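One chain comes next, on its own, written out as structure tokens in the form predicted alone.
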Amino acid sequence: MEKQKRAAAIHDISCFGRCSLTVALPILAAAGVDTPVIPTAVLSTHTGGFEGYTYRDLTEDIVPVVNHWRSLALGFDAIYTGFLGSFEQVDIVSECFDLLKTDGTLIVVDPVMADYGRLYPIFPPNFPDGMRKLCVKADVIVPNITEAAFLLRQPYHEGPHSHEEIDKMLRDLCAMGAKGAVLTGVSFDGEQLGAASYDTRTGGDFAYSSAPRIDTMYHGTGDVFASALVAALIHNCTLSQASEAAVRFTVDSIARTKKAGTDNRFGVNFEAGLSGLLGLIESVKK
């Protein structure tokens, strides 16, 4: 039987909401990957809708963690991580790259901070400096458009855009210093939404993939997206195989909780899609 892949997640737990890794452990546990975590913050609730959430910050306890894994020798497949809430915690995780990476190691780096063209309130103008300064030490990085144009300090506007505007961005996001990028929200038409994806390591190739529109917005969809990923990428897949994966598993997602009328501050219902998703990862191989 081939040896369990593994993959340190480091993101904060919101203990209710579905998004960061009470998303990222049971996707990537159901696409059979043993997933070690590193919490960065614990909040009663996400911050997007709810009021009164309770917050503690675990920066302290990081480092630490750590440590104890490399006095056990442990290796990882790949690294990946999300929302971090502060300049001192992407510092520190940057030291944790270095202290965990190996040659055969993947880091992925969801640069979550901004959506629908605004920084979340929780962070500074120059926050995305400091994202910056992580996603070069990425293989991949997984942004949606809003982040894509804070990362390269160009203006944002809404789209529909054109496959000439997405190319560059992909591009550009790349000539940062990661070896792939895959950029969310991505929409050519209106009708049709999606990813992008550009991968340097397969000779610069350029891939899409997309679903129609659904009209409505769930908090936590991002997360599921690049967990979705994550889980392919470790299954062998190319860029683009887990860039079709994680759409076609995030839009299933999206449909089932929008046809069950849910709340769109409590996530998507991705439980459901769990049995199927080493199915759907390799069907994209084909």
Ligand code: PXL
The other form holds:
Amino acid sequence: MEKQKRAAAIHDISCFGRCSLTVALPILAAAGVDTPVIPTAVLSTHTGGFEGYTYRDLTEDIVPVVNHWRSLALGFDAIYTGFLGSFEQVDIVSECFDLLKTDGTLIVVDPVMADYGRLYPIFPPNFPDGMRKLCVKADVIVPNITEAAFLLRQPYHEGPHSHEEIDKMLRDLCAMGAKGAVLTGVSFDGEQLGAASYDTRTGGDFAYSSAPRIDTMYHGTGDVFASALVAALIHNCTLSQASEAAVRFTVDSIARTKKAGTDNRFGVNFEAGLSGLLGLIESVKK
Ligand code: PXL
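Let's compare: the form predicted alone is above, so bring in the form predicted together with the named molecule.
Time for the whole complex; same chain goes first.
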């Protein structure tokens, strides 16, 4: 049997609401990936739409965990980060990349901080400056359109977008330092919604994946998308193949959640798609 791949996931645990580690861990595990975790904080729920959530910060634990792992000489095929709650955490995680990565470690940064034109209320206005520094060190970044606008210090506007605009955003994002970028929430016509990717490692390939827009919004879909993307990349998909698999996995999760009429704060039913995830990843390679 092929050696099992290992991806370290560095995110918070939102105990309820299906995002961050409670999404990344099952999705990567279903794809057969050994997924050690560094929880950066424990919250009773995510911060999107719930009142009175608890928040236990675990910043102090991050470096000790990493140092212990270093004493075990573990190797990582990927390091995947998402929501980080403070500038200090961003700086520490940036340092962790240097401490943990070896030749061939893929660093994927989802700069979770904003959506629909606005920063999440938990973050100060200059938080994108911190995230920018982390994105510079990534192999692949996975912003939505709002996050990309903040990273690029440019005004946000709602879609549809032109191909020229999206391609320029992708090029400019990679010019900041990342080798590849996948932009989510992309629509060229208002009817189809999906992702656009750009990979400088393959000579600057642009690719687009979409599905008919489902007119609803659920929390945690960005994490579902990025986790499926990392799973596919670990299985040697190209960035465009991985983006296609992640779009399909996320859209299916949204569709079944809409059918069930679930509260949009509760996240999406990705669990029903887990048994098909490896098959989906293999199918996009053909
Ligand atoms: O889904 C991203 C996310 C992760 N973690 C926490 C969040 C959010 C989005 O709001 O609040 C704590």
